[in-house]
Structures are given as structure tokens and as C-alpha cells.
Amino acid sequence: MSKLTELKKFYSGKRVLLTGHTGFKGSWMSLMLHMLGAEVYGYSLEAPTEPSLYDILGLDALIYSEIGDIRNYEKLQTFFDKARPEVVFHLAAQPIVRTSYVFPRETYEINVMGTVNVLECARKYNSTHDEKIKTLLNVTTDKVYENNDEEGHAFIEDEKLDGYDPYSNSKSCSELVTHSYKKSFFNVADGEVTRISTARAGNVIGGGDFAKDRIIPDCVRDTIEGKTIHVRNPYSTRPYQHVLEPLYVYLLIAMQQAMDESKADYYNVGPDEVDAITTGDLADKFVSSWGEGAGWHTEAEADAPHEASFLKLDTGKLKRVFGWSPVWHVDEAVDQTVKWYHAWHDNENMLEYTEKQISEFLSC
């Protein structure tokens, strides 16, 4: 059974609450859960970006999208009781780790605060509605982990939690006010029937994404202008893999363990070992992508804030849980991600493009 197969008839028809829907990853989701059928209520802040790729692929015509801060506790919970979600995944987010160094407290309070109101809303949703929610997810970041030898061995799930900068930080935060709730609220022993799982994933790439100080919507922006690409890090080492890989493994985590409470628990999501590679071969594999015109230089940058030079997760957990591995290793992420914003710069219908990168994905 194909992957997309497997996912339309757990979701097809679901009722899903999905918060962080106009971002990047957001949006990705939301086409993807309206492909399998699924009933889709986003909260999120207005689109993030300009452009959005919310935006591009007109999302608000296939969605019901409802505007609002993480941190609005009381406009959450109504729409909680609006959706009515049978499924929760939970992304709003700060997730720059270096506009967290410039508004720590802001991202303190949407990555912290913001997750215990998510929580909050199912635990009372539960408490006053018969309906109650079977799955709930909460992404975080491969960046959770205390991070202080960086001698190259891969992060487990079980290893300390406490990530450095404030965005790290504060994802490390989320994690424990979500294991928290889990155990004081909605233990399965005691009659709950909502199962909840966090996911630690980072370092996504792939076509739609326009950040700030994120690598390759760098070398995209640098690109089309015209600009030599500037890498800030050329030799800081990440897991990167397509943003496909990691909301598939959110909807296989989802829908599994509404199935069976044994798999709710905590998941590193990453790619092999062999795709965490450094900035500066990314960058090479993104210049031999896209082809004339692209080039990039490297210059040491004064007074950087601290970003970790090195980091690998352990995906070992996932694999035997779930069976799972992954589908376009990273150098068929960087030419299918260099293929989604060459068909957007060339003015392509993009709904119809981004549709066809995600039908490929789920029948492998």
C-alpha cells in the first residue's frame, strides 16, 4: 500500500486542527491534509513572509483559515470548539534561532506559553465536549538537545534536554510542558483517550520557503538578483532532508497512534547519516542545481550570535517503531526544492506544481 494510499483512509473526512498554517511547513500541511481529505481548520498569524507560499498555492480557498496569535488563550479555545478536531498538530512557532536572540521574550511566549495553551484547550475541549480528540502532535526541533561537546555523535531521544539559544531553548521548554501535561492530563491508564507524541525535526528544505537567514532561501533571493550567495557557517554540520520527510512522518505518527497508544512517545526526525552534511556542500549541491548564474563566497561575520557548529540526530527510534525510511535523500531534496522555485520564478501554477511534488512523494 502506497504511503498516500495508507494516509487517505485514516484522514479522509477527518476533522483536523492545525495550528503555524500560513509558515512554511504550514502550509505544506495544509495542502497536504486537503489532499487526503481531510476537514482542515488552520490558526496561525497572517502569512509570515512575502511572498508566502500560503499565499502562492491559495490556500485560503481549500482551507478554513482563522487569524490569531498562539498566545490568545481565550480566541484558541473557541476555536477549538469550532473545529470540533478529531486530530491536533501543533507548529505555530518563532523558529529563528537568530531573530530569538533579538526578541527572546516574544519567542519565550509563543514557543512556551503557546504550547501550554494548545494543551490547555485540548485538556478542556476533552473535559466539556462527548467528541474528544484521538491524536495530538507537537513539533519541535532537532535543536532541543544540550549541545556542549559537539564531537559528532548522533542525539537520542532519551539524552539531556536544553537547547542554548533562546529559540532552542524554548522549544526544550515546549517539550517539557508537553510531557508534563501528558502524564498529569492525558494518561491513557486513566480513561484519556487523546494521544499525544512530540516530534524533534530541524533543518527542513524545499521549495515555498522565503525566511530570513535560512540557507536556501538565501541562495534563492541572492540568485534570482543576480549575487554572489553569502554562507554565514559554510562548515556547521545539520541533518537536512526534504520538508516532505518530516510531515509525512507527522501524519504516520498521528494516525499510528490513534491506532495503538504504545507509539504515542517522543521521535527524532531526520535523514540518514549521510545527509547531514555542512552549509557549504549544500550550498555546492544548490549551485550545481540550479546551474548558470549561481555561485557563493563565505566571510567571517562580526559579533555572530552562538549557533551550534554541529548536529545529528539518532532516527533509530522512528525506524523501528514505525518501519520508516527516508524517500529523497539530500541530493535529490536539493534538485527537487532547486526545481519547485525554478518553476516558480517562471511563473508556473504553482497549486498544480506543488500537488504533483506531493503526489510523487506519497506513492513511493
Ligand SMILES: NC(=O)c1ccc[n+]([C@@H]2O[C@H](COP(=O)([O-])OP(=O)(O)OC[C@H]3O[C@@H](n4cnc5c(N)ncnc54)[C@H](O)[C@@H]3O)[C@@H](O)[C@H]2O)c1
Given for the second form:
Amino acid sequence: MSKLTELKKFYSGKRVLLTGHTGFKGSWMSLMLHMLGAEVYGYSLEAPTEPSLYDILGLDALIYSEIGDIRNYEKLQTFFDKARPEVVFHLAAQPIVRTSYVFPRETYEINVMGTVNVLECARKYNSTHDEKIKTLLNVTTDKVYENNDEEGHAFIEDEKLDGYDPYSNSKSCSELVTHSYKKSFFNVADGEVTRISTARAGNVIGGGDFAKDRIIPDCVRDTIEGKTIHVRNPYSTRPYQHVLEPLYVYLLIAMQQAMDESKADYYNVGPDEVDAITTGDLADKFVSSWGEGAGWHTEAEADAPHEASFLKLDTGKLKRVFGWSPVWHVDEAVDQTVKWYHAWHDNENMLEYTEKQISEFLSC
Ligand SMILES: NC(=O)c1ccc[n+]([C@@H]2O[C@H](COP(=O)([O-])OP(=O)(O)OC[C@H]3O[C@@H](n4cnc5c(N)ncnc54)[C@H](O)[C@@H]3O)[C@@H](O)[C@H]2O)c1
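Taking the form predicted alone as the starting point, write out the structure of the form predicted in complex with this ligand.
Below is the whole assembly, all chains and molecules, this chain first.
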């Protein structure tokens, strides 16, 4: 059975509440869920970038969208009542490391109290409705681990959670909040029905990302403006993968844990070791895939804030539990990404184009 058929069997007709639906991952996720036949209820602030994938795809016409702050508990609770979700994905966050150095308090409020609010709404919803939420996934990051050695061991799920910068650390806290809620209020042994997991994904690339301080959007902006791409940290290694890889994993975990409680757990999500490459190598691949007009250079930045320079994830648990393996390796991921931006730059119908990429991926 193809991924598409398997997911459709579960998601078709399901009511799904998704936070962060206007963001980069959230927009891809909204479209995937829509294609799977789910009723999508999105809750987040306006799209964080201009242009945004959300607007490019015209998602307002395809899903139910509520603009609201994740810190506004009452509004979120009302939205849960409206959406009556069977499935919840929590993606809303302040997700940029550098921004977290400028706005640490807001980053903690959004990423930690936002998670508390989502879990609290789920708890309240279950206690006041006959229909219950069946499955909930909290999206965190590979940066949740304490990262002292920077020597290259691959992190496993049991390692200490203590991210360095405010973004990473707020996501470590988001993990801990989830663990506590799961044990205290959603304990299956006490007859609770909502299964909860977290997914710690690495850096993703893909069409439609326009965020600041991310390597592919930086490459696209500079190249389109006819500039040489400026690469901040060419020697830092990152586990890059196409955005569809973790999104498929999120859908898979939420589906499988709904059917089998033992699958509810904490999972690393990342590419195979061969796909953990330096940012300079990624820039090389971008340049050769884009073709004429692209090139990159680097200059050391004075006073650059600390960013972990080595991050590898052990994804053995995900593979063992779900029989999962990545679909697109890094060369294919860069090619698919560059093709998307070319199509967008050439004013193609981007809803159709993006649906085609999703179908291609899910048919592998
Ligand atoms: N993009 C990556 O490489 C990557 C890697 C690992 C984990 N993640 C995680 O995936 C999730 C989505 O990331 P993204 O790359 O799509 O980010 P994004 O910035 O594109 O989207 C963030 C979303 O959160 C919403 N949001 C921000 N503050 C909010 C608030 N106060 N109230 C309500 N909504 C708010 C935004 O409106 C947007 O919809 C985040 O939790 C992020 O930490 C992303």
C-alpha cells in the first residue's frame, strides 16, 4: 500500500486541529491534510513572512483558519470547542535561534506557555465532551538536547534535554511540559484515550520557506536579486532533509499511535548520516542545482551569537518502531526545493505544483 493510500484511510473525514498553519511547515501540512481528505482547523498568527507559502497556495480557501495568539488561552479553548478535533498537531512557535537571543522572554512565552495552553485545552476538551481527542503530536526540534561535546556523536532520545540558546531551551521545556501532561493527565492506564508523542526534527529545506536566517531562503533571495550568496557558517554540519520527510513522519506517528498506544513516545526525526552535510556543501548543491547566476562566498561574522556547530540525530527508534526510512536524500531534496522556487519565480500555478510534489513524494 502506498503512503498516500494508507494515510488517506486514516485521515479522510477526520477533524484535525493544527497550530502554526500559516507557517512554512504548517502550510505544507495543511495542504497534505487537505489532500488526504481531512477537515483542517488551523490556529495561529498571520503568516510570519512576506511572501508566504500560505498565501501562495491560497490555503484560506481550502481550510478553516483562525488567526489567534497561542498565548491567548481562552481564545484557543473556544477554538477547540469549534474544531472538535480528533487529531491535534502543535507546530506554532517562535522558531528562529537568532530571534530568540533578541526576544528571549517572548520565545519562552510562545514556545513553553503555548504548549501548556494546547495541552490544557486538550485536557479540558476531553473532560467536557463525549467525543475525545484520539491523538496529539507536539513538534519540537533536534536542538532540545544538551550539546556539550560538539564532537559528533548522534543524539538518542534518552539524552539530557537542555538546549543552549533560548529557542532550543524553550523547546526542551516544551518537551518536559508534554512529558508531565502525558504522565499526569493523559495516562492510558487511567483510561485516558488521547495518545501523545513529540517529534524532534532536524533542519528542513523545501519550497516556500521565506524565513530570515535560514540557508535556503537566503540562497534564493540573494540569487534572485543577482547577488552572491552570503553563507554565515559554512563549516557547521546539519542534518538537512526535505520538509515532506518530517511532515510525513508527523502524520505517521499521529496515525499509528491512535491505533496502537505503545507507539506513543518521543522520536528523533532526521535524515541518514550521509545526508548530514556542512552548510557550505549545501550551498554548493544549491548553486549547481540552480544553474546560471548562482554563487556563494563567506565572511566570518564579528560577535555572531552561539549556534551549536554539530548536530547529528540517531533515528534508530523511528526506524525500528515504524519501519520508516527517508524517501529523498539530500541531493534530491535540494533539487526538489530548487525546482519549486524556479516554478514560483516563473509564475506557475503553485497550488498544482506543490500538490504534484506531495503526490510524488507520497507515492514513493
Ligand atoms: N523549519 C525548520 O527547519 C524546523 C526544524 C525543526 C523544528 N521546527 C519546528 O517546526 C514548527 C514550525 O516551524 P516553521 O519552520 O514552519 O516556522 P514558521 O515561522 O514558518 O511558522 C511558525 C508558525 O507559528 C505561528 N506563531 C508564531 N508565534 C505565534 C503565536 N504567538 N501564536 C500563535 N501562532 C504563532 C506563526 O504564525 C506560524 O504559523 C516549529 O515548532 C519549529 O520549532 C522547524
